[in-house]
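One chain comes next, on its own, written out as structure tokens in the form predicted alone.
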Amino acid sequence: MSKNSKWKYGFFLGCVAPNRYPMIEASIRAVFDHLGAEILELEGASCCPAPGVFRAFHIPTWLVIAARNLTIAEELGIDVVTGCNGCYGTLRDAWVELNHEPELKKMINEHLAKIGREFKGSIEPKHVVQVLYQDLGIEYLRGFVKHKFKDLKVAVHYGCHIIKPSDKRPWGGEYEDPTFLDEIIEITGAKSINYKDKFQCCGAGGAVRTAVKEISADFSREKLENIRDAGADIIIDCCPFCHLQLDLGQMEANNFYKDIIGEPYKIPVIYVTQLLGLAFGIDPNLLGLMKNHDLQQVPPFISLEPFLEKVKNQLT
């Protein structure tokens, strides 16, 4: 499809996209495209740098980092765009704070001017899943929908960053009980389903899963019997580090607490982009929606297999 001009964004990609779950990036440039949504490189981008790891150590540095990523967006004149709630917390919050408070701004540049820049606070940080139901919206995208789902129960996952700091958000103030994500599923005939502590942290934030491997696995446990309760037949997301954390999540909290959980946990986890282009008409190889391998260590840990049978017959 011809791009629009005005759909154009530096595409911040993180770390755990690129290198843990490729197959997320591929669904997001395939979808962009398909929408007419034209995204461009951010050339010598970094790491965000992680809102639970730098920012909690030394918030200066975190904004000097975080501030050199957004002004090679503004250089080229574009909003950035990233799939990643981390790198969306990163980027907006120093966004908002470096906006409105001069004195921190003028340090920030201070240090940015040893480098050869400066950051204007002259573009915005965007989710894919703003881009999505706020830019482009909700009918625009249903006018693509080519194929609905029948039956198909989706267990949301909104994670911690795309929401909080509400007042860094753009989704109104005060968002205790988001729908948007769940409204942008539920264009593609799937049904998304209430089940208890929905805004749940994944357990992955604040470096849990790095400093307390079975903490973290547990946060999971709960809510993955919470999603298996309400009879789920996947889990969809929009985080990579929450995809980790919920796909190969399953297998360490089947590890962790096989004496507790009964049938070990198998629910296949989707992020919105994969399912979107789904619906959409594109080629599932395109989305990176791999059925079974043989590959040790590499995801998806969980099987796919069984969402992909439930669907092929409505993707025809």
The other form holds:
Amino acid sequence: MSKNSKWKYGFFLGCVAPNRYPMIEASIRAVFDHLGAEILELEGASCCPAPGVFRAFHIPTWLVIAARNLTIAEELGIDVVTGCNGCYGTLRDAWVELNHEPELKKMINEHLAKIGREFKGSIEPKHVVQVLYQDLGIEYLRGFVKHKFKDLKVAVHYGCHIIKPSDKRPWGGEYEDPTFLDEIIEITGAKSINYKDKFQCCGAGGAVRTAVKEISADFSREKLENIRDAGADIIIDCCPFCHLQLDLGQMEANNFYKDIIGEPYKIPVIYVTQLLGLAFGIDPNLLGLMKNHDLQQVPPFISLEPFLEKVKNQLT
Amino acid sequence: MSDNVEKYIKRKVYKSTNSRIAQKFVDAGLEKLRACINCGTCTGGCPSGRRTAYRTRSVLRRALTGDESVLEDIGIWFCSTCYTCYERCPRGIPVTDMIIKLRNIAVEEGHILDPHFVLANKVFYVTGHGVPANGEGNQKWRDLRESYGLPPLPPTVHMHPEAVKECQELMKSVGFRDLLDKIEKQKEKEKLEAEKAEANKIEDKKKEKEKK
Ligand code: SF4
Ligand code: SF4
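Swap state to the form predicted in complex with its partner chain from the form predicted alone:
What follows is the entire complex, opening with the chain shown before.
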């Protein structure tokens, strides 16, 4: 890793990636390192806190803990990068609100002062995909592509909070039909296919998954049906919680809705940096694509074998 | 808000009730809902409304008219916060934010589902994570991390006990600890009452049998 990289970020991990889907964390680290974008740890960061859950319980708690997380990066003087749509939603919404409402900022800082911290608003919270697309840029990424997939149909799932609310996001107000993630995916030679209700929510967020799993699983069932109908080989996403919902959620949909779905779903789910890393020629072991353990009941719940088998000969 | 506007809202919008709850709706800024023209666009694009009885427009309407029963409606927890309604509302109402505020009021009134309460009280408050990997039951998640070449615990609150304390300090400071304690007491009371009612039922049945 270059020590004087012009790109330097504090890596906000959140909860689901480090604690349930560590392959996602590993692949982000590997790809950023490969691209010469430096990552520093945000020591002692907590849950973002989750926007649909803790924000829905008590807004002041949500805001003050989010502000604390941002102060950790402010101390380092670098922007934050997160690979999770939920964390992105929280950190970005909190950042915008605190920077636009001086009274709110004052109130939050009174609380933060009790633990010797102050929110200044000096750094920007970014998404991994935002860094790839806006800071590094498509052309820069293209220069790293070593292998091109020749035959790979991908269903891209953006998720919600990377795009919306659009007035607090960096995509120029686009919310119905953005293309940034498809553009990134297509530099690998993979084809992003269109499918019905592509921008529909996965169903995990908003405390719904914790409230009633069957409802969450029905959101995913509908997405999976549309994705399968369109003939996708794999699903690509950019959020660990969507990832969980589309991976573990396939098992749940297969279980809750077995009478109506026909064949059980078994579509491999791959995180954006895992696919990019493969095209860049990074060792699949570093991208969390290979299983090196005998643990039971851990992800990925849907086998990646069919995907790895399919692309084996394309990566030459 | 100016006094006049406040009076107007209370008179026009919450006239059916002058309850404490209506005041809370006003304080939370739900008066923005007055701009709603009942077009139903929010409901129309709602992925949750496609599969549940939850209807965004109707929930907003009930909040606007001060109908307290909306706080106990489990439907308000079926919104996945996808922000489709927020983006599409022709009146520019930040619909999703309104639903979140409504949930805040519901929680304040003690209407929080058990799994949500446990998540807040026993997981988030205690560990600083919503989904933790520390503690005895989570060995396999630490092993999983190591299998991908990562340290068993991430450099988050998990590696910094003093950071957990900081978070708890903040949660006390903004009143979250008190709120959780209040709800815990309320839930315990409800549980005791339910047990009592159950015991009484069994007792009554016994007596009836004896009579026969
Ligand atoms: S979309 Fe907006 S104006 Fe239309 S019913 Fe919903 S809240 Fe009211
Ligand atoms: S944010 Fe909630 S209410 Fe609005 S469309 Fe999405 S699920 Fe429905």
